[in-house]
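What follows is one chain in structure tokens, specifically the form predicted alone.
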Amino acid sequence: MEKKNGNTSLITSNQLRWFYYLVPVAALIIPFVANEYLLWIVNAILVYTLVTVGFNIIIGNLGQLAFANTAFFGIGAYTSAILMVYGGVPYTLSILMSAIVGGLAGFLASVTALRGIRLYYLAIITLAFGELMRWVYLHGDDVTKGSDGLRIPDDIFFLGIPLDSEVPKFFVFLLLAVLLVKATSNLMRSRIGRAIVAIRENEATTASLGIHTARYIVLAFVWSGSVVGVAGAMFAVLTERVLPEAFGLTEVIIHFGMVLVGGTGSIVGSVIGAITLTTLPEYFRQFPGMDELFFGIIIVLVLLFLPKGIVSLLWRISPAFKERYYRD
């Protein structure tokens, strides 16, 4: 037991570190107890975990009201699909290319922030970026197949493993999610992560300390674009057909809701938000026409009673759940 701020912690930092490693190991049992439908939902959770982690870097850690996340997501999905369909590129390589192209999109999105555009202006411009990309998907018939969507090949392999059912997809998605979540956690604990959080707290003061703020803003956007780009490549394989409608304004609301419900600026919160807003709306689909209502109710209730997100409940169990770079 350890005490912090006068409260007794039920879980120590060392125990929590082991807990983080044991969770993905324990998840390996899921394919043996879940049917195809439930496993599809789990795979969707893994996809949206990376989407939310990437989005939270910009919204929560950097503190910029930028909504280019859906653009990164679509770019990653279409990059992977186009390379596999037209270039015969292996899926493993297409994931890497989705990360690179997503990072380049992140660089382009960061240009607006570097020009001093902030708050609602930045939000509108980045939303427009996402809608522009959706227009490209819709009207690029020769490549994207327009509104019919681009169907990926049936024979997809990852390092020689055929992704012909939800089971192998689960193991590949779990591997990618664990690697990128861990990499993001390490990044945020590093000097780069501390600089990113410092920019959110006070950009002018951070610059006065000799920190090149523009460089770290670009790095945050590029890393966010890369992580979400990989999620897009996973999404393409999960849905087996990439459609423009999957990357519209509704998707922006879903991504933002996951960040808010889980907890802004928290990687653990990102995972919780992805789990919550993937599973509950799926459950409420059994009530036709009501799933959107329940989605909205979930967000409203969490913001009213848990303004710091569901992750704040874990802080009551142990302050160790609050990442060191988190700031109230």
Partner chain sequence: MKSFLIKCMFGAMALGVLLIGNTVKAEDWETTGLTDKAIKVGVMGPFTGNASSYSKTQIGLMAYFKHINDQGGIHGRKFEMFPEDTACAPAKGIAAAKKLVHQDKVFYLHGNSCSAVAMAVKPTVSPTGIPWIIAHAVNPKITMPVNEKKSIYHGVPAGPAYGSTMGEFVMSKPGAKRIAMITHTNDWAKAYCDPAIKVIKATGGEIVLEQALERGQTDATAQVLKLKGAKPDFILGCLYEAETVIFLRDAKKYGLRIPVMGTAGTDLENTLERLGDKDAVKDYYVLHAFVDKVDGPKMKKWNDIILKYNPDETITGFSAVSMASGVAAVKALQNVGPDLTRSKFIAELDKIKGLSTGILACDITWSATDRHGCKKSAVAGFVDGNPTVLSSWGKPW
Given for the second form:
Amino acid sequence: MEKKNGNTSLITSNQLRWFYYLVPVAALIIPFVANEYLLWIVNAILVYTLVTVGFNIIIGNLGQLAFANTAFFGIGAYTSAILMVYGGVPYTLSILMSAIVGGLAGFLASVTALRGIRLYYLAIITLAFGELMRWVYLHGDDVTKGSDGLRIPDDIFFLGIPLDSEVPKFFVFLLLAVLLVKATSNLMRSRIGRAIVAIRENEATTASLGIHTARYIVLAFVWSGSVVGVAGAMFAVLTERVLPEAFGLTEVIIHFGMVLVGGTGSIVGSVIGAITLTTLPEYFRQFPGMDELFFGIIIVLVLLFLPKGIVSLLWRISPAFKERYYRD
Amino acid sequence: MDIFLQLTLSGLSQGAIFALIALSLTVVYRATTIVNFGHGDFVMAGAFFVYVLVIYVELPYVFAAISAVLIMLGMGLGVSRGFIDPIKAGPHIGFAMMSISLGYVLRGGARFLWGREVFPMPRVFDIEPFFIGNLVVTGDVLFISAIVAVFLLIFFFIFYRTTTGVIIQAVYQSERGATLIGVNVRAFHQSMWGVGLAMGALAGILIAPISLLHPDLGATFLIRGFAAMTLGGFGSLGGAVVGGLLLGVAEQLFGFYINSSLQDITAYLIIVAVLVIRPAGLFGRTVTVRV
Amino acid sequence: MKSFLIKCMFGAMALGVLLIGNTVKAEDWETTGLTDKAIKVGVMGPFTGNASSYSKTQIGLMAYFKHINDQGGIHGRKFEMFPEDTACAPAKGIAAAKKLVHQDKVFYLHGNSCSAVAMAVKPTVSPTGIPWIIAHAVNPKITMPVNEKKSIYHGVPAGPAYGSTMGEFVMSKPGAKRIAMITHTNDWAKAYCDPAIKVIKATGGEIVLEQALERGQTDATAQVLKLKGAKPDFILGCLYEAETVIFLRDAKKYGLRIPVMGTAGTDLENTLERLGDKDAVKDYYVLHAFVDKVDGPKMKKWNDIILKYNPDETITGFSAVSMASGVAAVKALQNVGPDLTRSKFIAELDKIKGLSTGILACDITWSATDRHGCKKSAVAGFVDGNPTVLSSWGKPW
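Having displayed the form predicted alone, please output the structure of the form predicted in complex with the partner chain.
And the full complex, kicking off with our chain again.
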């Protein structure tokens, strides 16, 4: 398995694999040292990790400018909340349903791409999809409680663990994040993942090789929708009230920023992006009123000087950090 | 019938603004294949420059407006040179994020300087409303429609009837061809960014007296500009104008005859409807890929 | 490897659950955020984002606290303020609340514009039992029914108080019966309009037409023409200021000369200034929380305090709103005496009865069972071309 890059690099890809396993294990220490506020931020990072990993499949791996991510996120959150509030469905099951409904939304969004719509045109249509969903939350009064938002029940359990404070939420979120990141990573390394990247590189050539491009485009959207849908279900529990305002245009811009700041098409980059753009705004709290300015400046700087995202700094340490889905 | 005409009239004056924004987006898009997602904030910036020039520098309004348009023209050149050129090699995703981020910087800057306040924009002309039959026509409607109409005439005259216009069309057709006959494509891109932002600024200046001046001014217009582009046919100049006008009228008619709560999402509904019925829009060339 | 990982996680999970059981000791909780010299107070507000004009209320509140500090503070303690930005966005608001409660460890919370954020923050703050005074947001559900720990207070009129004032004023016009409304579709507008509708229906009126006008729209032709066709006696307008201006402009344009009743989200003189047309605001009546005009003589004292600490601030109808609950909080803190605890503070807040703040048109009364401190509001409108504070149709305050 080990690649022959030992001469030039400090870390081999095999060592790196162990390092990746160590990160979540090391994270287990966090609840013992962090207060509820810091833990809340960590939990938010875990949610946004999945949001970014899911979004990156479409933006980075498939290379499509589809902005339906907040739609998936909101649909996941509302699915979970509605099932818990009205159906008395256990949280664990509602997460599964969020994944399924999120996947369906992904399928719906992929229809646009299948009609041959690309680039900015696709971006605008998917943005419209997100905003229409927000209108539905806002006007679906009887079910969504409109702008008051849907308060999720107090007593929710994940496999018997009561999620009544940030600590148990942390363990559950970490588990979900690790499982889904690992699954996504496996998927992207498989034949399917390679086909998806091939479509990004050259759609026509890929098709001419006899690969069913449509099938893989749909698959990428569905997987992305499911992952982000699960993130939505986590977000519902994190914020304890699902509000239409949380799924507006600004939100999708933040998601997009996370993907680009971390590194497009990179899972490690997605995690870095989620961490960076969740913690920095908290850090900037000490300069009130300058949020948007900082957000804009940071992304402009990253785009100009680190066009491949912050993850490219790691590549300088060792090429092993590059996630290769296909041979160069 | 009176009501229908009245709705159409005010829809057209709203639509004129949407048309201007859609056209300014299209000018940049046709030249550079980039859609400026931060355009709303540039529209806002144009209006803010007028405010600063009128209130702080005490320039007469018309001069302030012209200066603001010129400032935005310069800003367009700068944006293209300083922020778009350096990432030319990257994917389109980078351009989208770059334009959004630049917009954020502008909005953040405006918020930092004038955050808690909302300003009434000085008014230029106060014309008493007058009647044509039962139709009420106000100064705003007249003013906006007249300026936009004159501007469009000049724009399309230059585009289709002058040498400059022919060159622009040539570059739109084929950049390589244009380079071969000695056109500086890079300078061309920069100037189209300049023209795009200047036109956006004009839209901002026209709408600000009505919408009032605040840092979020541009956001609602951007999505309507997108809808107008989609409706008219993505990338079509004439289509952007027609799309804008139709969108303006459609919002009014939807609001009155169907349900006023639909007015706000008319733009989104149109985007989705166009996709389902005719992805190329009214006047669009094929924008879809066949694989 | 994976199964080991999962085992690890569940092990740690069990540990974590044990850990939460071990909460802070009771005495610590009582005096968290207090020193001999300082009372830490968390002030949440939308300092950025598209609702940042509301943060003027937090600026006013903090100016009042600074004013108290400069007069020697309360029993030797001075207010130490922790302003936190919510950007009027739920997730950001929750982060702000968690920071104030768990990191800055403030003694109590005071502030909050944006009802949606207050509702989003409630699950975080309510179980901690930390005293929390809502100084601006209007959604009544934030404070009522009283939360389990009995710790949340409303220091401004909540929706029902404002809304019923609107309803009563509308119905006080002789012959008013057919009422139409134009509203945003958000919780803010509902907080005003729903209770108003209730009062109107209870006193023999009927709602003949409902129109939506969303935020950011710049034309109200369709809505105005619909309203004109319905021929109502009075129009309820639950709109923010920018849209109110657009609505009134178009109403005049199409000759809709029917009185309009607006919310506390707009201010009569601001509206006039923005419209620049006295004729268009002639029929506009608006909730007015204060005892006097925004720049009237009775408000001068308060405006001067704001300007002393914020010389560049423009005073609007929002500026002094939160100061009233500031006065109430200071009174309660003074009454507690030097041995301040959270329980004693809550007990003293509940003893505040009929407190006339000299700012709001209502007296603040709190009790253990009713936390809507402010029950009424005045109305402002133009009488013979002069802005006047009114109590009902044609009657000055």
